[in-house]
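Take a look at this single chain in structure tokens; it is the form predicted alone.
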Amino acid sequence: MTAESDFGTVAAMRGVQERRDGAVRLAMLLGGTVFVLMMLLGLVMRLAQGGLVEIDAALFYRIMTAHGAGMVGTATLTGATILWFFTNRHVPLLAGVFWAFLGLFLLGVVFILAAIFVGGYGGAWTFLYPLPAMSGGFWQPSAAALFLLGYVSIGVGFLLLHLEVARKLIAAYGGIGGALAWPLAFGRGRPEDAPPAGVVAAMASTIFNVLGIVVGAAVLVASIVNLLVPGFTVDALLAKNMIYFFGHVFINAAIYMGVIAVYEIIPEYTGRPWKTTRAFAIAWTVIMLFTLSVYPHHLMQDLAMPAWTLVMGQLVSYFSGIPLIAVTAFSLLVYIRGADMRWDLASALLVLGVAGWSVGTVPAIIDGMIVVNKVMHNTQWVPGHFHTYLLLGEVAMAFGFMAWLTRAPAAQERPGAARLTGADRLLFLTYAVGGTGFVLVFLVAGALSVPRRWAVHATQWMPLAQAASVFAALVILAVTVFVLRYLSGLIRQRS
């Protein structure tokens, strides 16, 4: 082979990997502005909580609708872009599965913007059922109908990529129990011919994700034939047992697939790999149990649910956040105390990830206890245990590694180069305080007895939204220079 046709292939392989990883820079692009745009939704709402704006009650539940939608959907992308990412590095994925991926989710991205902005649907990102068909006269059932359809396009669009994740990690390491580690888990297997981390972490959420999505399309289709012709019905009970298992796993594989990139990136900045030891292992098998089992306590308030599953999710509740812990909260405290820890803005924000995670799971366990669930879960509590392992958990892993991704040269030639500046350090400083205030608020509303999902709120509860207000302002600037800096490394990159 000549020198020119040594060169013709390299140049060949790099073109193909800045054409995969372009993909994967637009879709966090989109990401980053949509997180954007729904914080600001966010905003509004509390604002209007705190009696600062006045809105119409049915648009602010246009608005809650359209913020729930587009943060649990852009999380879920953010995820399963860097699910991808970090997977393409150890098996070859294919491009256009990725660009189907997005397109499709684009489209149910449209859909769902008109139902709402359009067609008035306001019945919450939830959908339960029947009340989709239950409007009051304040849409029509093909408003409803096109949520949905926005719903099965963007599951649809998730179903290829995790498909053809599955199908080449199961090609690559001998099947599903090879890429979950399971010969080193329960047989004989040798830490140095298991999996990385972050392929076993990509089988699992994988595995969990499509048995969600799964689920979810069953009652979004059978939500849709119910709008069309109503005569067809399914049992309500059944249905949310359908939507809450498949919601609990969406939104929970977006935190777990957000991770990887702190088992990917993080050994940069130690200098230390992240080995999958036979604990690691066996702790990614029982999380991918427990997501799978413990969506009951989102139903504790449903008296006809057998006793039995209230229990199993109280249980599975207190146990979950156990792997959680060990396999990524204290490994991670490990390694940076035993390592030469280089910071950067990329590095704290996915420790920052990791801390939020894990504390999100605090008020999460305690609204998983059926005494307390009784009296907390209808409050602020609710959506302050969330607000904890997105704001500060999964959507701060995005952002550090939308950080990584356009790190500056000398820091990709040279990790150790790595540095936290007096800006950055304002900046992280910044979401990180704004982000705390912001999720404290709702935990104590909640402690309070402050309902969640009031358009209008009584005097006394209006303080403590005017002063969630003041901390979502912070954060929502802070994610703003966030993608005006990854905007800007994009173009600097390029040129």
Ligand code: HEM
The other form holds:
Amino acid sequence: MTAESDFGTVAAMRGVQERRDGAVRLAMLLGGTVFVLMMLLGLVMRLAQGGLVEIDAALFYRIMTAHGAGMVGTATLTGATILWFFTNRHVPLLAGVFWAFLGLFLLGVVFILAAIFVGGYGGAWTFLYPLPAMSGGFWQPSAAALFLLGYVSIGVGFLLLHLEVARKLIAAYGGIGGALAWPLAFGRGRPEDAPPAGVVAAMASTIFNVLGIVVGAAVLVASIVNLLVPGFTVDALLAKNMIYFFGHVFINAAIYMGVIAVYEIIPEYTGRPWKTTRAFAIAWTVIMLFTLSVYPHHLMQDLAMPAWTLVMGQLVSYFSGIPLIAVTAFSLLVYIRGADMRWDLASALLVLGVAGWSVGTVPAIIDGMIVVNKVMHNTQWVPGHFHTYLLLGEVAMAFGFMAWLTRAPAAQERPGAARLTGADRLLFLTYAVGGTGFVLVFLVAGALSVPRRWAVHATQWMPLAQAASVFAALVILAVTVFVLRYLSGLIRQRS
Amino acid sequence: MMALRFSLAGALLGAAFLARGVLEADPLTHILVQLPMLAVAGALLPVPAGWERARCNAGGWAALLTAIFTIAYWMLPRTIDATLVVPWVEAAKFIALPLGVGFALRLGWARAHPLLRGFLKAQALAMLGVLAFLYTHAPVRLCTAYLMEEQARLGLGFLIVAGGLAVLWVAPLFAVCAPAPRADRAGGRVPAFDP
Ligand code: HEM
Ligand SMILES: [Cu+2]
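The form predicted in complex with the ligand is what I need now, so please give it after the form predicted alone.
To see the whole picture, the full complex is given below, headed by that same chain.
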């Protein structure tokens, strides 16, 4: 059998099997819908900062909390769903675990929404100790505790999911080292025997996400105990370290899990598999270590931190862009150039995702420099960089995955040259232009020292927020159509 | 074999009983040495024929739940206090820990689904961590029999046990061993695309 006909059969067989994966489809539908809703909340914030709508400052911070927690949670939900779906291609996973994950996740969402919109919690998704306990009368400790309990529920769901993924990968590929392709990276292993690219990424992101969640759970429990029995005090700097370790790892895991969709789907468009090379294997182990050690770049304002940790944060920030760009962005370029790449909404969004992610690391690295951070830390430069690699990165990958799940039957055949045309092209451009414009305004505002997390902006900053609102509306328009298109695709597939 | 198991269990039980005075003088040795000794003694007991497949313990749930609730009860500071002053509570401890924890865990563990085992290990580490936090940070004295400073030391002990168990459980997973044959990996599914 030639490689090409083999590809065709494998893709067709997979198509039949994967169409039955209802839980994954449901999770992505929920994820897409929540993305739209949270973007609407984001738009409301931008409109308020632009002076176009008036909202109470307390409500602004509730919205900001819901937007931050909701977006980070949904990005990780969609990332984990991608991880689950593609890991299931290589090792059989227990379907019940995914349902339990989804159930615990939704329970957490209910807690969080109730804490914010009923209890009035507005202490941001970062729950920085001791802010949840010091609301100045805006919310009760019980509301903050409910918010944190929601996180705990979501965390337990993630741990279950990762446990199932890890134990199957470990059994199938010969230990954690085997699944990370260590024999190829550091030994005499041959590329033919190495696990698929998606498996290496799944194993690495499982490891760091578990570590992140464990540390997060520890500080969550400590914070909850402190809320209920204030006599239990926590070392504030230690808590901050733990929170940012968790936050950094968790949101990065969302992207690293999402990129599995690129490794697994793009080959169907180029006709060439994404190979686990030696460089790829080494890069993923390095990424894993970097992700775990780079978090002090969030603590550069904390004078009490030992200097070496901040230097490490800065140095690792510099280098952490390299393995990512080497093995994902650069390889992607090579794969695309060498093939008669077929473009449709799915492939276009996945490629945009890698581009947005790579570009977004540049302002991130800049902000990871101690000198710059002193000036930029509390400006909109920060939301500027993370919206780049989230909105144009992870979220683009998630919608690309959704478009691929519901692609038209003709598109499932062997790849051939095709271009993005008509409505799809317009839709893609709306998203890309809206998203780029939106993040650029944040970055410009940051460069002009407009502070982040301010409910009310000075009049001279307002034009920026107004322009951002227009771009945001474009994004929301495109994303709403993505979700509707996905929904109609699901309905079409059922019948 | 059976006699050996009985005598080992008996020896542990006896040692835990005879060294009672020393072990129970400090909460660290009371909780982290004596109680585990008793549990291990129970785990060493031979399992009667037929119990391995008893219907009422399908999936190990019945035994594991018994163990979990027994542990939960004997973890309470006031229970520990009571063992020191009420002789029959002390006697109950010498029965409940071997049978309700050690023996039950062994019966349940053998039949538990691998996912459940992983979950329980993770839960054990997490709870040891929580205990470590509670015992090192508590603003009040938790036991009447033991001092604040002793309870903080116990908290540190919990942390060390958690770290030790984590290393013990995770380190072996890093060893690179021979992967399963490709066909098994896919579990009868469509193979990965590699021409
Ligand atoms: C149309 C899309 C979006 C709009 C209009 C929007 C708007 C905003 C605004 C106005 C802020 C507050 C900025 C400030 O500090 O002054 C914000 C913060 C934030 N956004 Fe977005 N956003 C969008 C998409 C996203 C996406 C896709 C994600 C992640 C997947 C995301 C995650 C966050 C996070 C984590 C924060 C920080 C909240 C905090 O400071 O606690 N946003 N967003
Ligand atoms: Cu970070």
